[in-house]
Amino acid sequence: MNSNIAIVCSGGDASGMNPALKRFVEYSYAKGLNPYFVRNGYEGLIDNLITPATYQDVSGIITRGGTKIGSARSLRFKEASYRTIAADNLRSHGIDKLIVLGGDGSFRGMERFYHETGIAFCGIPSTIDNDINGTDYCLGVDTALGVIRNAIDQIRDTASSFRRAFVIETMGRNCGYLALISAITSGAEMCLIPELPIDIHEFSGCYRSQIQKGRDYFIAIVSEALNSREVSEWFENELGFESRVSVLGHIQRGGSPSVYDRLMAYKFVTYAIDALLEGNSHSVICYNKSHFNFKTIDEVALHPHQLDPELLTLAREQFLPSHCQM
């Protein structure tokens, strides 16, 4: 008798989830497994929104952002009584293996769920913030960076047509990865992230010198953890530059998945299913230095995420006031 396996998306959506669902169905069948979808995240586990998945369910979804099966943040799943209901629902479908697309909070919940119920799981890091400890890459990041790149390039057209400073706010919670990579690759003049405290007043002399030498607009990329409005006001009050704030918001989560995110989705899911079949019962599949590896939930969730030191070195060389080109 074939074993039953399910997949669930938890927390914020990320482009790459739909390619992961497609690979999940196809590879499950290839491995003699019966695939199931859990709709609407952990809420769906509790509400028994668990259905068999077919080839038809994933036909054509590889080009779509978001997740076809929905996602959610579940407060109920934090309570033991609701986790018991979720386990009973899975057992009623004969499901003893679960793949979780989500972040460290989702993985912590699933770790507790595993120890209470014995239902095996494998986590796949999936968040555009790229803020999960233990992995260099999370599903959805490349697509989000592409969306941000397009937005910055278009805003630059307007910035260069007027004598203006544009402050562009990216997502990322308390992680500056999206802001930093976008600033470096878009040629921004300023980048402000939590990991690199900067007093913007120290830029005054340098920027005035640049203005005298012909600079007639500025692009500043700011992480959402900081205050974009204050930066905009500084450009106006300190440099006399008319300034605008563009908060990119949730457009960063959507969009057709990039080639890289589609490829990573296929690889993540393949490793996850193979791991569960090999008896790896409660781990997270991570990606480090171009290799996949498995880590325990403690390694992932109990340590703060830190930006790559090489990226921080680039940031210091490019964006610290002391390195500002006069």
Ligand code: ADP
Second form
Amino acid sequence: MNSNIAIVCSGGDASGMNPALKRFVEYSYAKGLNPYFVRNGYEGLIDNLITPATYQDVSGIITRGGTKIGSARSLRFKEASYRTIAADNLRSHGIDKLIVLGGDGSFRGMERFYHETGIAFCGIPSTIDNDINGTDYCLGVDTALGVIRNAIDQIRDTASSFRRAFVIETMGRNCGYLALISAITSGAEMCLIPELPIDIHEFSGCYRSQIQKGRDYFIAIVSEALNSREVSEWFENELGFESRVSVLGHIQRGGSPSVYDRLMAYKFVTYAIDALLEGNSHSVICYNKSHFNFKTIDEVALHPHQLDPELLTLAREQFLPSHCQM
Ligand code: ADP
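Shown: the form predicted alone; wanted: the form predicted together with ligand ADP:
Below is the entire complex, every chain and molecule, led by the chain shown above.
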């Protein structure tokens, strides 16, 4: 008899989840598995929103951001009694394997669930913030970077026409990855991220000199963990340069998945299903130095994520006030 496998999206949604759902259905059938969807994250496990998944369900979704089956945070799943209900629901459908698209919190919850119930899972790191320890890449990051690039390019058009400093705030929680990559690839003058403490007052002399020599606009990228309004006020009060804040917000979570995210979704899901079939019962699939590998939950969730040191070195050379070119 065919074995049954389900997929669930938990925590923040990310572009690339829909291509992952498509690959999940197609590869499950190819491997003789019956695929199921769990709607609305772990809430759907508890409420038995578990249904067989068909080719028709995933037809046409590869181009769409977000996730067709919904995602959610679930306070109830943190309670053992609700996890028992979730396990009973899965068993009633004959499901003993789960693919989880989410972050370290979701994986931590699933790890508990596995030890209590024996239901195997494989986690696929999915968040635009790229802040999961143990993997260089999380599903959704490339699409978010593309959205940010488009936004900055368009803001530059107006900034350059109107002699303004634009302070653009990106998402990333406590991780400066999105801000840093965006600042480098958009040619921003200033990049402020939590991992690189900077006293912006140290830019005063250099920026004044640049303005005197003809600079007529600035682009500053600020990670959401920091105060973009303060930076904007600094441009106005310290440099007398008209300034605007642009908080990019949730547009960063949407958008049609990039080629890279579609490909990564395809690979993550393929190798995750292979791993479950080989008996790998509770791990997270990670991507390091262009290779996929499997890590324990502790390797992923026990330590906070740290920005790639090589990237930080480059950031220092580019964005510290001491490197500002007069
Ligand atoms: P992320 O997966 O993006 O890190 P959260 O930390 O919000 O997001 O976790 C997502 C969900 O995972 C939570 O809403 C909860 O249902 C579940 N979860 C997180 N930590 C635990 C835990 N220690 N025990 C049980 N479930 C958990």
